[in-house]
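There is one chain below, alone, in structure tokens, taken in the form predicted alone.
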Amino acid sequence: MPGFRPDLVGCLSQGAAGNPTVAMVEAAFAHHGIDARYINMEVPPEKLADAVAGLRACGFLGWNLSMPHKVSVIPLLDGLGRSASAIGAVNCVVRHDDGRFIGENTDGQGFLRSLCDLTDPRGTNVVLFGAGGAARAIAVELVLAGIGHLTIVNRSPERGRSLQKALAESLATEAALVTWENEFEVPATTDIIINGTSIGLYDPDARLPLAINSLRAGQIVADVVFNPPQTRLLQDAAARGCRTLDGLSMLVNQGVLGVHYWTGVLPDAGVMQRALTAAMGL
């Protein structure tokens, strides 16, 4: 019967307890009067197919996924959006009006929305540290946004070349690759520097192997690490006169995009950020 229960959105993860994004998404639902619930579910890898079948059967609007499900979910879906296809990973699934469940990736899109609040990335020169999941998603969105040049800096040349190849094959873009062995000197022509690694997560003293004195006033320095919001990298960059972008805003914008995908409502980012910071005790 209509109104018997709210619409449902899931979050499938491994080790799901205490996920602060639940408070963020539910705050958006409450603020906008959306009759929906965001439900956290811990799903081991061997049960993912069963979980997806259950979500389909129960009529969920969609769901988020964390590692290790972002790639293994792909054959269980009915298709992929452009970003998810280029990235090769899904973190957001959306039920379309025709009943199909389509995989999207809001990791890079969330970052790009935050970046665009500071600058138009078109034509810029970007240095990106890392070639893992977050960095890969960011690289794809930056290319789609029309940046001028991308340099990937990564310790593992194999993983770096894998990202290079993906960008060349899916987006016809040639990115430079630098093997990260010592402190990286940022070229003077760089406009945007991004830490796409987990260095600094839950460790305010962790230091990215970057020559801080190579940063220049006016450059944008971004970090995907969301806790602490002000990493050592961002503090050092601000002291050099750089404009900084923290990972908390990326996480909020991922949530904004997810709610918009599932409900059609573009939620208030401020409401979501306040709920997220409160849930994280910040």
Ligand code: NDP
Second form
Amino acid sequence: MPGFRPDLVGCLSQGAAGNPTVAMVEAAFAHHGIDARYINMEVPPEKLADAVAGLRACGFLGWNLSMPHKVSVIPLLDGLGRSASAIGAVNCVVRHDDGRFIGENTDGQGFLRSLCDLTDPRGTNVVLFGAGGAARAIAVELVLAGIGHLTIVNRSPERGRSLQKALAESLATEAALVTWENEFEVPATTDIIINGTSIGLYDPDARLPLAINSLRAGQIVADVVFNPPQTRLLQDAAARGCRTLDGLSMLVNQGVLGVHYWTGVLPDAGVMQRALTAAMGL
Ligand code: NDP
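Condition change, the form predicted alone to the form predicted together with the named molecule:
To see the whole picture, the full complex is given below, headed by that same chain.
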């Protein structure tokens, strides 16, 4: 009941007991004097419906979801925001004033927020590596933000085609698709290059099949991989004179947007980033 205990926000995950985003979100609540708690809960897939019913019954303000719950939660909600609907996945649920629980996707929105600190994406030419969950969320937000042209580069043609089809059907956008077989040469007209794959996660030496000498000074190179924050790709890109954007800022900004959705307060991203890096031991 309001007034008798802090507001509650959940984080439904599987196998993520030491989730560092808990420290990040709770730091924002503490810094802004918000009387709320962010609680990590491990939920196996077959118990998701029970967990959602419990969160509704207990009056949670909302919750985050990580894999494998991002798609299977959709039928358990009362509606979807525009980008979550186009992406077909939800990582953030928000209780509205009328009591409805609406699914949002803050992964792509968090990326866009970080990107907008560096450049105005409208009209830009973008090359996006990957067509999985993170790449899909980013592609949708970039299209909604008004980029000029998108080239998807993905190893498996099926997943690439599925993203291409989703963009055509839900956003009437024609993206180019390249099947990633050899070292990809970045076209000279590219403004923004994004690694949306898991290559480099926990592997500081992992290299994308990408011709590094095709990167040009002034281009923006972004990576969704947040650990290590300075991936091999970002190091190579910086050495070529590119401007770089790490996956940590995307992770922080999806947290910023979540806190804003749940509480109406736009939190201090610096406070959240410091708490996150400390919790990650970086
Ligand atoms: P998915 O499993 O949905 O997609 C993985 C993607 O990576 C696919 O496109 C896959 O290609 C590609 N890939 C993986 N290995 C290779 C390889 N060796 N060569 C070429 N392509 C490869 O994962 P997610 O999209 O959920 O996550 C991707 C990354 O994004 C992870 O590192 C995750 O931690 C990070 N992430 C970061 C967030 C942030 O806030 N910074 C938020 C969410 C995710 P294929 O289709 O051919 O298999």
